[in-house]
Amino acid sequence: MKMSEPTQFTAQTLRGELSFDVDMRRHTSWRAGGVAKRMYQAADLADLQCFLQQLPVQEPLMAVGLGSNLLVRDGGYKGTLLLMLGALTELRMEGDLIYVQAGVAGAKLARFAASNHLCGAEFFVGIPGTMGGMLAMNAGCYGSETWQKVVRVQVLTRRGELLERTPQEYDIGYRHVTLRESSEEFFVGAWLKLEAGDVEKARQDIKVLMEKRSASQPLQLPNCGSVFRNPEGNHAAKLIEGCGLKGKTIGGAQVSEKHANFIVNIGDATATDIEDLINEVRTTVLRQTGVELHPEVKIVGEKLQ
């Protein structure tokens, strides 16, 4: 285990990498943000359990995958981040179900399903995240959502207890998942049920969806995917564009000229630039249309004083 300062953790029992003062520009898809006090990338699920069992319960804690729906304010995050990417990477068939861990990216899952002659996972290529984040927010696109495929999930509690839960234990909606009982826990895996299908058709559908995504989204610039949820019966991008906000810039952050529900980093944007632009878009849309937009992106940490 890599360390750069004294810690209460028992190095002999941990096999992952513990880092300090981590620049979150390297771990968020916006390539912006402050410093996290600590980050732990576990060796595997058992190692992550061990880490959580040693972590003080008062320590602020958050899981991170690709960092595609995350903005860490410039003042930094004064807690510990659990890096799922590169840590929880198991992906396998278990009978007729797919078992996928929290650090597996959506595109990899879609291709794995197709290679096993299963269909219904193609939409995952359009989600710029890992399974843990997709479960946490019921991510979706192209008419499908993550939890439509879930049979059961695997979670770790704040104290490192490994549990399995069913969808019936959650309130699940559009970009919303809440456990019905009060408990701080993290998604670490899921079992998905997909239908048997034509592998070549599934691969072709994946190719078409990837081409559609590339054609309609500003993938050449750092971004977090869709910034705002779509209001019921409407589209955030349409509202933003209708308010004349395409191309609106604050510092190094810009409302994309290609897709109005994307905010892109056009050059050294700070987290403050991005958050200020999010707030400017919300305020303008509300004033002009009466519709309140709600961000999909999670904003954490402290502002610079």
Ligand SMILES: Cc1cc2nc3c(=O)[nH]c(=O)nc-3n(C[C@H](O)[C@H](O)[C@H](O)COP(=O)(O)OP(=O)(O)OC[C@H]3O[C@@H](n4cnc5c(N)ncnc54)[C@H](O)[C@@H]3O)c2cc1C
Given for the second form:
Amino acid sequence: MKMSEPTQFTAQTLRGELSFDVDMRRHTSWRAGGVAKRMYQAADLADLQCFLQQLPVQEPLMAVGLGSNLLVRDGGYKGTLLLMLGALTELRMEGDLIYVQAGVAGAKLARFAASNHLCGAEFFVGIPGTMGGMLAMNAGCYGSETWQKVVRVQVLTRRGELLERTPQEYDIGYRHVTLRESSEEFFVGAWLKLEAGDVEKARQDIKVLMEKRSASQPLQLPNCGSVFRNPEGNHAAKLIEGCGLKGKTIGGAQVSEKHANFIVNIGDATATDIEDLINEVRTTVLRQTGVELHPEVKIVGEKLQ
Ligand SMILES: Cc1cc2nc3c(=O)[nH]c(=O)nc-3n(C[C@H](O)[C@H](O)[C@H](O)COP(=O)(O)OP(=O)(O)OC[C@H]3O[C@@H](n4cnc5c(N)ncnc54)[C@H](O)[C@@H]3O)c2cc1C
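Please give the other form, namely the form predicted together with the ligand, since only the form predicted alone has been shown so far.
The complete assembly is shown below, putting the previous chain first.
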């Protein structure tokens, strides 16, 4: 398969959907950003494996879930994106473990666990990401984190080899996960262990968590959740608000009036507007407080020339 010639992509063995020049505003929760050269949405795990086995090794490659923690610069992504959402969707009980594939959304997982009388997955309901994205980010809230529930994960290597790994093979921390050995690979599934519990209580907790979120977060406007990681012993939102940055606007990007660690798209924000505002917030907070903020959001792709 030759990446520069779209017509040669229609290998008969592939059953998924390959798209070209994909507008990433449709695939990111900020509704901003450039174009991805190629995107592949596999039909299922076997199809994704087949795609990777055929892909030239030099092709830049990245996984995307719901794009709720992702900004693709306006110059675009000059490689292939693997869209897990709608591709890897299996979710089932395997003995006393939940097997969940990388494209399943957090809310669906939380509700599946509750309906199987399992507790401890309620927090996933408020994270608008896929299982793959939540594993990659060690997403969490209200005192719980994704990897606390993981018994083992299933990954595909760059060459399409299917492996299982244990949490001990990763360095795992706050919004941080890296494989100890050097290998380019993607999460395709996970086995989770949860405690048996009261399903009614789990459902009630899910409802309360959702209400809490809509009271404190600017969910009516496109956003990417918390932009910065909380520095040790401090809160990024508190520091940003303390510097008088709430409402600060660059182009169509604005520091939310409701939650200072959120940047919202108030119109036609470009990725450049958002990245410039991120840098402006960082510089101002560093100058005024001496604290360096680090983005939680992943920024990829090329700047506009
Ligand atoms: C309103 C709102 C609230 C949020 N609240 C929270 C919160 O409470 N806690 C929290 O932690 N986050 C929160 N987030 C951020 C975001 O939802 C999480 O980081 C989530 O885990 C991202 O999942 P995703 O599928 O959208 O990943 P994407 O945004 O698509 O990707 C994020 C990163 O993960 C990588 N990735 C995605 N899938 C895979 C895969 N299968 N294998 C390997 N790498 C992969 C991507 O390459 C990228 O680097 C919030 C976001 C929003 C918009």
